[in-house]
Structure formats: C-alpha cells, structure tokens
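Take a look at this single chain in structure tokens; it is the form predicted on its own.
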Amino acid sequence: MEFEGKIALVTGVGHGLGLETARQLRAMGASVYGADVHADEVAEVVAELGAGRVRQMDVTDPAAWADWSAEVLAREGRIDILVNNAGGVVGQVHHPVEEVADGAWDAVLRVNLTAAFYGIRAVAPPMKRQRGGAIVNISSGAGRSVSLTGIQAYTSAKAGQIGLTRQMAYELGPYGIRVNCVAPGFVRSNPTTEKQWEGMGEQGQRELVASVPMRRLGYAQDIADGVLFLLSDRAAYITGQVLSIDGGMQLF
C-alpha cells in the first residue's frame, strides 16, 4: 500500500492510460479522484472509484480546474499527486502547415499543454502548504522527435510539456514538490490510437513494430508502471525529468 493516505487527481480517467494509472494509484491505497471530458466514460469510472469521485470536466477550463481542486480539498483536506494524462489530437489529422487553421492549432495546444499548466497552477498551493506533492504530466514521444501522425500542434504542446516539467520542477522543488515527465510510445490504449493503428495498414503496422528495439508496442500498464514510479517515494530525489516509455525508440 505504497500510496496509503495519498490524495491524488488524475486527469483522462475515462478509458487507457489515465484509467490504468487511476487503478493501480486505488489499488496502492491512495484516495483517488478522476475527470475526464466524456460523459459516458465518466459513468462508467464512477462504478469503479464511487460516487463522488469521478466528474466530467474540460480540462481547457481554468474555472473547472479551481472548481475541482477546491472540492478535493473541502473533502480531504490536501492533495499529494497529480497525472496531467488528458490531452490528444482532438480528431485531427494531418495537413500542409499551410492548411493548418488557426483554431485547429489552439485546440490541441490547450487540451495539451494549457491544460497541464492549469492543472499545476491549481495544485501548487495545496501543495506548497503542505510542503511537498508530486505532479506527473503525459507528454509524448512525438514531444521528444516528430509525430507519427505529423499533426504540428501535437508534438509543439507534448514538447512543450516538457518545457512545462522542467521549469516547474525548478520553481516548486523548494517546496518539496516533485514534477516529471513520461514520454509514451505508440500504444493502442483508447479510440484515437485505434484508428491511427487501423489506418497504418498491415505493412505500416508491421513496420512500426520492427522500428521498436523490443518488437512489440507498449500497454497501458507499461507507462502506468512508470508513472507511479515516478510519483513515488522510490523517486523522492528525481524531479524534472523525462522517461521515455518506448522499448527504446528514443536512445537519448
């Protein structure tokens, strides 16, 4: 029960990698709260974590954010751990740079990298109370390189994430409070990732997984595994750093 007592919030809870990271956090013993923008996922979740725990929030909302904290903290009065883990293309796919229009652009730039930013200005005074909490925010192998979809905003906001981690953990280290990274492969963890797997094609499947050093594309448990690492007291000197997550596409 390595997070006994632990409250902890976790964004794109309704389905993969926010899903797993949420159950394995409950199943470690921490208190868990979840949102996620679709209503039908939320109802779901709210079976497993209970009622009361799960809301459905856009996470591009700076007055859902304050909202949702203010609300944790009414009921436990501190939050330890936060996974900024939503975000995505928002249906996108790719176009000539000069096609790309302005509001397609700003769309995943704030479901990605503005929303993570909400999400830690609105922990970051609880936690600089209670001297200490640890944040982990999702970004991307595309963060680290290119994406495989060639959608421009998507690998300008996960690297901007890391941006993000880095300036934040050196703000908020001297409060105790701990900022990472996880920069996740290709894993066919949610609708989107299946669709960009469909859409590969056998070959284009196939070469993809021979392009992975282990052969074999990541699971959800995989990154889930590493986040709680790194929210753990197993990584209480590591902070502002980025884990590639990848069986090894990204050697650096």
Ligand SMILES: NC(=O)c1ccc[n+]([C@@H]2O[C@H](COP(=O)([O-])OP(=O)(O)OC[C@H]3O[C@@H](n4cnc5c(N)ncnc54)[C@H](O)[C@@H]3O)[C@@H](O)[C@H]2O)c1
Given for the second form:
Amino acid sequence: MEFEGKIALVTGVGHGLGLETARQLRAMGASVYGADVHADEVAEVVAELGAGRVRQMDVTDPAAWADWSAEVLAREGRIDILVNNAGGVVGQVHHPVEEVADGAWDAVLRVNLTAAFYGIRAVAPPMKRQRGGAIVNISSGAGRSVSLTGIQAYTSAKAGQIGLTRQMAYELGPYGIRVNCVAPGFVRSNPTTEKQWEGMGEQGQRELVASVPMRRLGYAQDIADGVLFLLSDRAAYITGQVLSIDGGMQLF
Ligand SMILES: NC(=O)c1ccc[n+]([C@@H]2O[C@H](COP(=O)([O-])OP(=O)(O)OC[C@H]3O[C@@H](n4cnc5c(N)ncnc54)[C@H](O)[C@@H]3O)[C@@H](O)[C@H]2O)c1
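Next, give the form predicted together with the ligand, keeping in mind that what was shown is the form predicted on its own.
The next block holds the full complex; its first chain is the one shown before.
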C-alpha cells in the first residue's frame, strides 16, 4: 500500500489511461478523486471510485479547477498527487497547415497544455504548504518527435507539456514538489486511437508493430505503471524528467 493516506487528483478519469491510473492508485491505498468532462463516463466511474469522488468538469475551465481543489481540500485537508491526463485530439484529424482553423488549434492547446497549467496552479499552494507533492503530466511520443495523427497543435501542445514540466520542476523543487512527465507510445485506449488503428489497414498495422523494438503496442497498464513509479517515493529524487513508455520507439 505504497500510496496509503495520499490524496490524489486524476483528470480524464472516464476511461483509458486515466481510469487505469486511478484504479492502480486506489489499489495501492490512495484516496482518489477524478474528473472527466463526459457525464456518462463520470456516472460509470462513480460506481468504481465512489460517490462524491468523481466530478463532471471541463479541465479547460479555470474556475472549475478552483472549485475542485477547494472541495477536495475542505474534505481531506491536503492534496498530494496530481495526474494531468485529460487530453487528446478533440476529435480532430490531420489537415494541411494552411487549412487549420484558429479554433481547432486553440482547442487542442487548451485541453492538453493550458489545462495542465491550470491544474498545477490549483494544487501548488496546498502542496507548498505541505512541503511536498508529486505531479505527472501525460504528454506523448508526439511531444518528443512527431505525431502519427499529423495534428500540428497536438504535437505542439505535447511538446509544450514537456517544457511546462521542466519549468515547474525547477520552480517547485525547493518545496519538495516533484513534477515529471510520461510520453506514451501508441495505446489502443479510446475511439480515436481505434479509428487510427483501423485506418492504417492490415499492412500499416503490421508496420507499426514492427517499428516498435518490443514488437507490441502499449497497454493502459504499461502507462499507469510508469506514472505510479514517478508518483511514488521510489522516484523521490527524480523531477523534471520525461519518461517514454513506448516499447523503445523513442531511443535517445
Ligand atoms: N492512447 C494513446 O495512444 C496515447 C498516446 C500518447 C499520449 N496519450 C495521452 O494520454 C492521455 C489519455 O489518453 P487516452 O488514450 O486514455 O484518452 P481517452 O480519450 O481514452 O481518455 C481521455 C479522457 O479525458 C476526458 N477528457 C477529454 N477532454 C476533457 C476535458 N476538457 N475535461 C475533462 N476531461 C476531458 C475524456 O472524456 C476521456 O475520458 C491524453 O492526454 C492523450 O493525449 C495517449
């Protein structure tokens, strides 16, 4: 029970990597609070995490962050962990750069990068008071290289999360707060990745798997395992780092 007594916030907890991370944290003793924008997802997760622990919330809304952190603090008195997981391509597909609309660019930046900033800003004061905390931002292999989706804003936002991680690690380190980042490879964890996978066709699928040194795609559990390591005391002297969890796709 490595996380016994720890109070954790996880965003995008409705399914996929966020749900698996919440499940693992809970199994290891943490008191987990989750947020997701979709009401039906929230309803399903409530059954698992418990009433009052899952909030329907848009992570791109700064006021919602203020409410959520205040509510958890009122109930628990502290916040030890934040996992900024909610994100993705917001239903978008690739368009040539000259055809990308302002709103499309902004939407992807907001959910992946700006929301991570809002989250860190909300939990920094209690973590500073406690003189400790651990934050993990879920970036992507796209943020270290390019995106399979070809979506310019996604690559930019995920790279931006890495910069945010480093700057926050530098600023918050003196308070005992660690900030790290995970860069997953391709995980078939949601309708968008399923669509991408189907769109590749059999030949493309074979080529993708063959391009991974470990010769398989990732599972949500692979990603959650790395997140939990970075959140745990086993990573007590690790901050500002990016951990690729991708079967060796990014080798540098
Ligand atoms: N699956 C992959 O291959 C992969 C690879 C690299 C990085 N990632 C990143 O991992 C994270 C999780 O991905 P996933 O595959 O589990 O995605 P997912 O779509 O399965 O889960 C994301 C969750 O976030 C929620 N969400 C989306 N927008 C939100 C908002 N504005 N406010 C609150 N909740 C919101 C969704 O409802 C969903 O439940 C994302 O940041 C994604 O970019 C995923």
